[in-house]
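Encoded as structure tokens, the following chain is the form predicted alone, with no partner shown.
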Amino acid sequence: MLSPHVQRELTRIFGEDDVLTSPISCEAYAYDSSPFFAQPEAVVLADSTEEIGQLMELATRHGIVVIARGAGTNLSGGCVPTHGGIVVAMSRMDRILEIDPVNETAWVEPGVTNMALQEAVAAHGYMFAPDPASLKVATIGGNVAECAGGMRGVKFGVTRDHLLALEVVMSDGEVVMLGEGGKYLPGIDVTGLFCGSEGTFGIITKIKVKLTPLAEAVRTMMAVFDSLDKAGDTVSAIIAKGIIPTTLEIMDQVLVRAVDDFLQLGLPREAEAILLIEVDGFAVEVDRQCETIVAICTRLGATRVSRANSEEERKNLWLARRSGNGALGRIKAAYMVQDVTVPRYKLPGMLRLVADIASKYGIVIAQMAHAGDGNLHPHLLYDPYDPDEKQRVEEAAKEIFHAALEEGGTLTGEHGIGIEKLDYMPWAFSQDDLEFMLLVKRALDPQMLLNRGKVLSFAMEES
């Protein structure tokens, strides 16, 4: 419980209407899109950098934990206030401050949604390349906090590759500018260090991003396979041919059928897996690439390869992919979604292994993947009121983490460590690695106030 003095100070900084302390009001900020839940002591609705600076000065004086929160789409418990404290909601800081087509950049506040930025810059002939499936609600601040990738990651990379500068409120309330807005700054990439830090180094209040010109032509295809192995092998074969698609996504049969039940799009329900493939560039270039891709898919066992012949058909294919999370609710009331990565050539084996794990534990796992960069998103479905099934899901997830690391992969491609993967950090990193991370954390946040207990366990923070 915050002291009356602290509550008065919060009211002074933010105004009475923008400070929430009642249990029912705070409960809306006690969870994200993961299965985790923890109640904050207060929530403040921020409008400006100045307010957040004053908040951090107050928090430093009183040793209060602060958690920055965007839209709450995080899937690893990254914005769940496990140590109480104050949640600072960033959703009101949603202005696009500047779009500069000449220099191909934009300045935005952290509460701007990915889709809002995409639509705004498209009018100037550009896109912001990171493209998470939750782009309608996911915020740019959240993209930076988790270093989101999305479906265009295979060609354009992740958020870090499109980040130029940040305005950040540090743990003591000091406001700093990282990157200074330049594209080619020498020295240590401190801006990049903050990208993917999950709100544990500072609170980001302004973001400068790099824009990418929209392509002259876009072609979208669907390849249908009677096995996951064939679909996975096709991914590597396409890229080995020198073609880097804009997107290269796998959906397995569980997911395809769930989405088709939900949207009635006429998806190939008999398929063990489908590949959604998109290429962009100059028209003559992409048409040649499409011919090559069709030939590769056919040679490696695709039972059918079709091309979207209209913008409506193209949008429906991507609607199917983006609707996967919601559609799976028709099978089970809850799921645990992972985002392990493996080297691309090991993708077929990892897809098969995940299917074997599902059989071993008697659970349903729906598989989708940003296949072009080896980023798997197995969805482990369960009944939250069945403790036995939930336990089996947790054990299965543990095996998936271990298998990915054994294959030379990582615990996360874009969802972050959050709470979910804390116990597995020693599997992925040596003690020296973890101690180095802790040194960086202590240098930037000496009192461990910012999003305490995420990325590094609180027990380690205390050591």
Contents of the next structure:
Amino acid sequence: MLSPHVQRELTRIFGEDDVLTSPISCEAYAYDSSPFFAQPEAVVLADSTEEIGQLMELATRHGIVVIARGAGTNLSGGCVPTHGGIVVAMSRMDRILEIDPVNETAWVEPGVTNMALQEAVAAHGYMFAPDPASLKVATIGGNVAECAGGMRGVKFGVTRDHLLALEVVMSDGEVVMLGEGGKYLPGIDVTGLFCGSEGTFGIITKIKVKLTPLAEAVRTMMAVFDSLDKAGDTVSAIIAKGIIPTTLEIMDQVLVRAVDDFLQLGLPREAEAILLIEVDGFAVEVDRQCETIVAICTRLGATRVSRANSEEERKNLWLARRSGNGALGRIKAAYMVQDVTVPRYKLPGMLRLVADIASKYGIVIAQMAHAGDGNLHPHLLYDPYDPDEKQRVEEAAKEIFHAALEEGGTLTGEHGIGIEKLDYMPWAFSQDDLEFMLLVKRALDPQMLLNRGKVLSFAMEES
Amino acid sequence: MGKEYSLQELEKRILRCNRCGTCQDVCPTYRITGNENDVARSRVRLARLVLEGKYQWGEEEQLTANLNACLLCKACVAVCPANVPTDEIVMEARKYTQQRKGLPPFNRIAYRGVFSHNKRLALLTRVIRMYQKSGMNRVVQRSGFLKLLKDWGKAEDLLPPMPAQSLGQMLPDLLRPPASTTLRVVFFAGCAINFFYSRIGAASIRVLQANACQVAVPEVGCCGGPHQSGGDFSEAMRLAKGNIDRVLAQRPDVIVSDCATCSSVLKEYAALLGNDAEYGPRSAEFSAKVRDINELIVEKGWLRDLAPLAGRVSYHDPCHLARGQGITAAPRTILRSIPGLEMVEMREADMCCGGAGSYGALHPDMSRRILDRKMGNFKGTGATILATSCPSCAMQLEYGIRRHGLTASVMHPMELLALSCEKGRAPGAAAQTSGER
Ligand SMILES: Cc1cc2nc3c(=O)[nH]c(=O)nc-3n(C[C@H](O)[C@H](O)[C@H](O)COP(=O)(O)OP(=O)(O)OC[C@H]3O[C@@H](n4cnc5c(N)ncnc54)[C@H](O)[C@@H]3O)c2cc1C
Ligand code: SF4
Ligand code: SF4
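Switching from the form predicted alone: structure of the form predicted together with its partner chain?
Next comes the full complex, and the chain you just saw is listed first.
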């Protein structure tokens, strides 16, 4: 419980209506899209950098934990207040401050949704390259804090590659400008440090991003396979050919069926796996690439390759892909989604391994992957009221993490560590590595107030 | 709307929400406040916490308030990848709350007491009309007389001007035997149409008759929609049974309504009474015959010797039509068929107007903020006519027009079609069939 004094101070800073303290209103901020829950002690709805500055001063004075929150769609528990404290919701700081087509940049507030930015810059012939499947609601602040990737990641990289500058409120309330065009121009890439920091280094209040010109032509294809193996091999073959599609996504049968139940698009329900492939560039170039890709798919055993013939067909295919996670709710009430990566050429083996792990533990694993990046998203489905099944899912998850690391991969491509993967950090990193991260954390947030217990376990922080 | 669940079924639906957050994109209450207490994900979460035993229905005032703040607009349902029926979950929650706590005062007085009994509603309409006409508004407001009408008092500035005659009173002038009958149609005159918007009902009947329908307008009760929204399922079922009896007695080919709420509720009588031994099969027969009026007109085709109307029109999709029944094209097709009328789409045309039945009266602040957004979108079109297919939306939109000092008029597509159609025939025909004042 926050002291009456702190509550009064919060009301003074944010105004009565924008401070939530009742248990019921805090319930709405006790979770994100991960399977974890914990109640905050208060929630504040921020409108400005100044308010957040004052909040952090207050928090530092009283040693209160503060958790930044965008849309609360991260999948690793990044927004869950496991150590109590105050959630600061960025949803109202949602203005696009400047679009500069000449320099191909935009300044936005952190609560702007990825989609709102996409729509605003599309009017100028641009896109913001990172396009997480959650783009309709996920915020740019959340994208930066998680270093979100997306389906275009194969060709354009992740948020880190499109981030230019940040305004950040530090743990003591100081407001700093990092990166290009700011007051402080540090020699090392401090901006980059905040990308993927999961709200543990500072609260991001303004973001300058790089814009990417929209391509002249786009072609979208769907290849249907009667085995997951063949689909995996096809991915490797396409990349080996030197073609870098904008998108190269794989979905297995469980997902295809769940999504088709939702959208009723007539997706190939009999398929063991489908590949969604998109190429962009100049018209002549993409048509040639298309032909090559179709040839490869056919040679490696695709039962069918079809092209989207209209913008609507194309949109439907991507809607199908983006609805993946959500649609799984139709099968089981809960899932744990993993985000392991492996070197691209090891993707087919890894897909197979995950499928084997599913049968070994007798659970349903729905697989999708940003295949072109070797980034797997196995969704381990379970019934939250069935402790035995949950246990088996946890065991299976461990085995998948282990396998990925063995193959020279990583714990997470884009979903972050949060609390979900804390236990595995010591597998992925040496003690030295972890201690170095802790040093950085201490330098920026000596009291460990910002999103305590995320990325680095608090037990370790205390040691 | 329509179905009552067992607790188990309810739990299954609640559990489908895996908190993906997609509903934030469309939920009007969240878009207005940016507070996650006002989004589907959190409403479903609260229901789940009750089922898990952390809270009890009706014990926590704020929990009840959060669930009551839902517009039941189904925008979240339409985009939810996990097919979580948040609107139905909220109605169930209201039902359980009510079972523990009894009906909230507004529901008790306005729904059980008024909507359930036509005569009382007629009386209320007359009282309101007298009050509006006599210029007593200000005196009365100060004296607090209107408080006698309990929560309707809060709704005072929301109410449209009351028509001089209810639809029922207009019927003798209105109904005529058609020259060549193709279809026996029962026109279901819902409460709002009958008492507040008789002009819309009259236009619909004229259009039907002009298009070779034989129209019967039996006396019916409330469709039960408001009761279901409030979680009062037993009263909704009682009303449904009465309506089924009265309407099927007419042996109609089609049952039609120009109120999006009524038609969506009527279409689901089959689901509501599916398990009823006596009414199960009859409710299925009933629901299969129900059509929204736009839907029916487009289905059967309509006379095209239409006279031009001047003006620019923009169309607002009622929740109960767009998502409740999946009808968005038919009203637009009809509006586009009217020569001279320019049709312009507004942004977010299918976003709830914030009216949502009695919502405007119970949540004036939220309702007005949603309405302001709607009005902003409408102004952007430069249109002079705001068309919509539900009297409940019409009431809210007319309030919006007054509130924003606009001169535009709110009209049902049937009013425009009737005008154009009657002008297109003999001059004077319009005056002859018009029962409005
Ligand atoms: C259906 C679905 C599909 C998804 N698809 C993808 C995908 O394709 N690619 C991908 O990368 N991710 C994906 N995600 C995960 C998630 O959407 C992303 O991580 C996204 O970037 C989170 O944004 P958010 O606004 O929801 O952030 P939140 O979940 O609110 O926050 C995420 C983290 O960022 C911190 N944070 C938020 N705002 C700030 C700020 N202003 N300053 C400092 N810290 C802040 C929070 O403390 C938290 O640790 C998906 C999620 C879902 C539910
Ligand atoms: S869109 Fe559906 S599954 Fe997703 S959070 Fe909203 S209600 Fe839950
Ligand atoms: S029905 Fe409408 S108001 Fe209610 S939760 Fe869904 S979108 Fe929001």
